[in-house]
Each structure stands twice: as C-alpha cells, then as structure tokens.
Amino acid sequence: MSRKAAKKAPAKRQTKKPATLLKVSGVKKSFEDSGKIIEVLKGADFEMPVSTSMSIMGASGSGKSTFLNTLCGLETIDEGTIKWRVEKEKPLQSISDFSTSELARLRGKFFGFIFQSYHLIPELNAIENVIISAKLVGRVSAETKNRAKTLMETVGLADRLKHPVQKLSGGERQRVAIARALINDPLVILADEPTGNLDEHTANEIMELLIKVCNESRGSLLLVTHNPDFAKLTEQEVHLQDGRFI
C-alpha cells in the first residue's frame, strides 16, 4: 500500500471585514406636536463600513432626514448610541462623549454635506462657497485654495471659479456643493436628496459625478434618495420603515 503523504488542502483565503465607520444602536427620536408625541425613530440600528457607498430609501415622512440629523449630531437623541470612527486607526467613539464645541469641529472634518436645496451663500462666488467649509474648521491656507481650484476642475467648473452663484444653473450649483463637501477631505459624504431639484438629465449627471468623486477619494457616501435607480448605484441599500431599518 502506497504511503504517499496526503496533500494538504489549500488554506482558505480569509477576507478581512472592513472597519466600521458609523454605528447606530437602538436610536429613538420623538417630537412633540400640538401636545402629541410623534415617534420618528423607534430603535434604529445602522452600521456603515469604511470606504463604501450606501443608500437610504423610505417613504416621505419615514424619518430619513431626522436620521441624518441625529447621525451627524445636529439633533439630540432620546435613547441609544451613535458612534463615529473619527480617525481610521482609532476605535469608534460615542458622540455623546464630545463637548458641543468638539462635536462641531469634528463634524466639519468628518462629514461633507450635500443638500437638495444646495445651501450656497448668495453673497459669495462659486469658489468662495467651496472654501467656506474649510474656513469653518480653521483650515484655510494657500494649499486649501489650490485644492478648491482642483475640486472645481474635477466637478467641471474650472471656468466658473468667480461666477456669482445666483447666475449658475441648478446642476452647476450642485456641482459647487459637491466640491464644497469634499474640501475638508471628509471620511463620509452625506447627500440628502441631492438631485431633488434637478431635471432627469442633470440628475443623472450629478449622480454619476457624485459616485465617481467618492470612489476616487476613497471616501464613503451615504445617499438619501427616492429614486431606486440611483439607490442601485451604491454598494448597499437599506430601507427606513416605521422608525427602523429593514
């Protein structure tokens, strides 16, 4: 009988689970309206890995915007915990551990915000609107101004640097908003219905650009949208229903 040594099975390749960037556990949030308590978030659990794209869908009034506001610490929660990985090499930290000033400072560096209504400052020109986010966290320098110019080129507005924002089209304004969101090199972009005020063609262009710049920057994208086609462009989709994620 042959005594050939049995061949070892090849070792299974282990895929390392990506680190968690955001973690929400059991979050509840309610509001009072005319003496009546309205529960919006009813024990929401949510987890987002580093360097990924996710979309949140849900009916109008399901609490999507409330969730974003609590996630970034703009609104306090009634119950539960919200944790951020402020630096890639550090553990998750509960935002309840931060002082009000610390929370504001970290929020400006950790998140980049894109809104449906742009929220540009009409008194400032296009590139000044991009730089303003850096000013808010005390990061304005010659390097910052050069980065702002580069970002304006990236979003296709190299010829609109000093253009009054009131004279820009809706799509151009949202491009400025994308550049502004990226100026502080945030770990995550929060985009709340970023195409809601745009026509279909422009909306498609903006979504393609948003996915592209987030991929290139290796940042994470958290997109709130009503459009299932846009949701499919992200790596993961979650739905907010009756105050919880499903």
Given for the second form:
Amino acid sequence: MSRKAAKKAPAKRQTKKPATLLKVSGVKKSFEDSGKIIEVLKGADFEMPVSTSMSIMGASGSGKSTFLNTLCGLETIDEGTIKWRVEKEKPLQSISDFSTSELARLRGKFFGFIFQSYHLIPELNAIENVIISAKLVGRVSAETKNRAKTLMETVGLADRLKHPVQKLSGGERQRVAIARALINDPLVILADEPTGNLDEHTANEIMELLIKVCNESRGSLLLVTHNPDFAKLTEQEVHLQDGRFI
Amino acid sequence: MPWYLYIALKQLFPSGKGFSFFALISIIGVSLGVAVLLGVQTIMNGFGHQIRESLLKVNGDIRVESNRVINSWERIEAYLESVEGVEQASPYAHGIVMLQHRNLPVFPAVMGVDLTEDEPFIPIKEFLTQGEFEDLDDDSVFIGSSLATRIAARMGDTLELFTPLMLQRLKQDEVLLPREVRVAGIFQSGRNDVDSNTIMTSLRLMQDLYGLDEGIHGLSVNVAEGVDVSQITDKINEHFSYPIRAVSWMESNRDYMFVLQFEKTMMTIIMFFIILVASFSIASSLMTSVIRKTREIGLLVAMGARPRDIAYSYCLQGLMIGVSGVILGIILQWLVIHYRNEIVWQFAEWTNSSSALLRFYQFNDIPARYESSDVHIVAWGTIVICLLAGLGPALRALKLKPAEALRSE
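Can you switch from the form predicted on its own and show the form predicted together with its partner chain instead?
Below: every chain and molecule of the assembly, starting with the one above.
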C-alpha cells in the first residue's frame, strides 16, 4: 500500500543552491526523570533548504518529536542554536532571540502543526477547528472563512463542515488537522507521525494528501515518521540516532 | 471577538450542544445563591422598613423631653416650629394608669395628645378601626385593639382609670374615686406592643390625671421628608440646655435598630457562603477542565496562543458563569419576591399552618423592599468571587509547559 503511495509521489523539485530555511547547530536537550538525566539530543546538526520536504526517521524514543518541538520553541534547548529564515530577504534568525510573544506569533504564522493524535478541540465543529488557527493569529475575516471552506473541500470534507469532530473517523480528523495546519498559509508544516494512529489504507490516503497540499502550497514539509515508505515521498530523508543526525 | 473569549464561550456553550453540563450546573449553582441571598435581603429590608415606619408613626421623628414637667412649653414649641425642616411640634403627656373594666384591672401606658392640632403627631385617624377622631374629648379614650379584646371593652363602654396622683391623695386620707371615661374608638397601629398596652386620651385629660396643670412631659417633632433627623436633633440640643433634651427616633430605638441591622448582616454573611460554595464548585470544575484539556492548551500554544491569553480564557469562563448566574439569580429572586405571598400562603395551606402564621407573625403580606446597594454588593461580589474561582485554573494553565502538555495523556 505504501508503495502505491510512493508511486504517486510527485517529481522532486529541481533547485539550484537553495537558500537555507533552517539551520540547527549542536543542539543538546536533556530531561530529568526521577533524578536521572536523560540526554535526548546530543549535539544535533541539521540544515533544511527553503521550499523542500524532508523526513526525519528514527526509532521510537530517539528524540524525533523532541527535536520537532525544539524547532518551534515549544521545548527549550540546553545548548546549541536553531536559526530560521523567517523572511525571504533577511538572514537567519535564532529563535532564542525571539520574545515569548514573538515566538507565539511566529508559531501561529510561520508553522503549521499536524500531530499523531490530531489534537482537535471537541467543543468546536470541523470547520471551527480549522478557523480557530486563523483566529489565534488575529485573522477573522470572511475571506478566512472562505479559505477554511476551500481547504475543507481540498481535504475532501466539504460535506462535513459543521460535523462534531468526535463523530468523525480518524482519517477525517487528520484531514481536518491538515486543513487547520494550512489555514494560515505557513512556510513550514511540521508533521509529527501524522499517520501513526491510522490504518494502512487511510494512512496512505493522508500521506498522499499531505504531500499534495504541501506541493501546492508555498511551504516546506518536515515530516517525522518511522515509516520508510512515507519517508521516500519527501525530497530528503535524515536519520536521528543516539541524539545525532546521521 | 478575541480568540480566548471565543474559546471560553465555546467551552461553556459547545457547538451542537448548546450548554456544557459543567456550565449548566455552575450557572444554576450561582443563580440559586444570588436568588436566595437577594431574596432574604429584600424580605429583611421589608421587615426593617415596616418596623421603622411603625416606630416613626408611633413615636414621631424627634422627641424633646425633660426629666421634670415642662410648664412653659409654648416657647419651646414656637422655637421648634421655627427650625428649618421641622413640619410640626406637638405637646404630649404620657404615663401609666390602672384601668379597670368589669373588675378586670390592667396597667396600660397612656398617651395624651393635643386635640387642638389639625393632625396629631400620631396618625390616630389612620389607626382607628372603630370610632371617629372627632369623638375624642376630655371624658373619652381610644383603646388599643388587643387591649380592648383582653378586657372585653367595646365602643361606648365605660372604663375606670386610677392614677399615681390618686395614690398620693389616698395617703392624705382623701376619698379615692376613679376617673370614668368612655371608649370612643379602637385603634390598631400594627405594633402589637402598642395595641396591647396603650390608650390615647386628650392632653387635657392626661394633665388632669397626672396633676400637671398646664404642663406637659414633652414635645414630639415631625420633620419634612428627606431632612436629616440627626442634624435637626443636634441643632435642637445646641439651642436648649439641660434638662431639655432632644432624642431622635434612631437614638431612642438604638438597640432595636442595631438588632435589625445585625440580623441583616448575619443573614448576608451566612448567605454569602452559599455563593462561596458555588464558587468552589466552579473552581473545581474549571481545574478539572484544565487538567482534562491539558493537551488542548499545549495545542493552542503550539498554534500561536500566548499562555497568558489561555489564562484569560479560563478567567473569562469564571466571569461568564458569574455574570450569567447573577442575571438568572436576579430574575429568579424577582419572581419569588413577586409571588412571595402566594407561595407562603400556598405552603401554609399545604401544611395547615395559616392560622399559626397569622397568630405568631401578625401579617397578611410579607413585606419586601429592594435596595439598590444590596443588589450591587451581591452582584459584584458574586462576579468577583466567580472571577477568582477561574483564576486558580488560569494560573495552572499559565504554568503548563506546552511540549509536556502535548505529550500528556
């Protein structure tokens, strides 16, 4: 099934000396558990060009999700630097230079998140779950609502706009999450095991959709997965092992 | 609409459901607390007002008295009536007599009022249930309704009065003959202590009974509406020297007024605990919500929410519950107060306690009086308590680490 998805993978983009979107240098991150220090990232170095798709692979517990969280400032780092090119013509900026409010604004406008467990808000219906992401960055126009509807159509849920999210299937929920991630037209989509909770057939559909919408949008995709077939759908694959990229 | 207000509204009133169970229970809890608190205060205010009114009617606003008989009282009356804000100053004489009817003796208080006044300081005309004010003369009395019942006195009956002056004469071996008076009217003031133990006579008859000649015991002063009674009392006291002294109705009933106010304060404190209990349930429910929604909080932060805005959202939920509860509570208590008599009498009918209610509480209508200050204190107090109830959960939400929140199960 995943081969089928791989066959449908779009042609990889031809780029000449692409500018760097993200540069991670010597990032270390450790957690304390019952007085014991667990080093998760042990000096991770990573670079990602603009308008590309990359997948991070690694065994469970290798720190893939932690790495993704550090990239957008959800997790603080112990050492190293994480730099993003937030605006095209400007140089890379370290996320440690951003204030809490600036970081929040950055997360809202620059990143789109897709999680393994969908993380939809049960009190909101399907389209409201998409719109809330726009509301968080202060976009509340009729245009936003139209864009939400268009995205819902794109992910194949045009007939489920006002459906309670609890009544949607896993695949449908993840489609809503994809629409939500795209509503603010982000530069990067961070997808953390987006198919982890889905059956194989639905997982393939979701991956196809994700790759398709990312190619259609101006953004980059950073996909965390441990499925090698899905990793092949992206332009580059990196492996995280023992807290470092190999 | 800011997103945190939107989320707060959606958490309380989710799409497709209308009301969350938590919101419904919390709002009902707060509205019941507000309704009970305001209802009790309104009834207490009503009773307090009724008692004050009856005190004022029976005693007047200010009494100018002395520890001895006041003989040349006309100049005092003239001064009192010249004071700005004073409507009327009326002389009176009062004391205790022994009253006998059909060999049944009682010892009521006697109030002698000046019949030359167009309107006596006590609204006797208003109190009279039988007889006419014009029928009162120097050989007749008005008798309190409960006292009349006790001694089986009816209109036109003759009563015998014995006074302390007669006892003095008895000591001097004089023949003791009671003063015979006719019952010219029966009155009901609404105060049981007055109606069961008072007779009213003309000032002249009282002067005769007590041997006062032209003297009086004091002057009752009524002031115009809206005038500060205490201020006028002070002014009168500044003008006169000892032993003439003016006492306001608040001062002469200080203990009574204190008990009334104390009762109201105690009721308010006790009732506020109801709201406090409701607020704890709100805090507990919101805290549960924060714990239950830890991942959602992490998600919102990941999507660009500032932690302080998430905290606002929880504070707003407390605030919205408080405001909704206050509005519902005010409506509920208005309904209960509006139909209070029907509710009480229906309850009395069900429990066969109508007659007991009349006998012990002596009212047909439950008094009620709204005071805007009470509504303001209860409404704002409740809203602040509910807001504080949301603050604890909000602080917890503020302290959550987003990545940990996203990982939480």
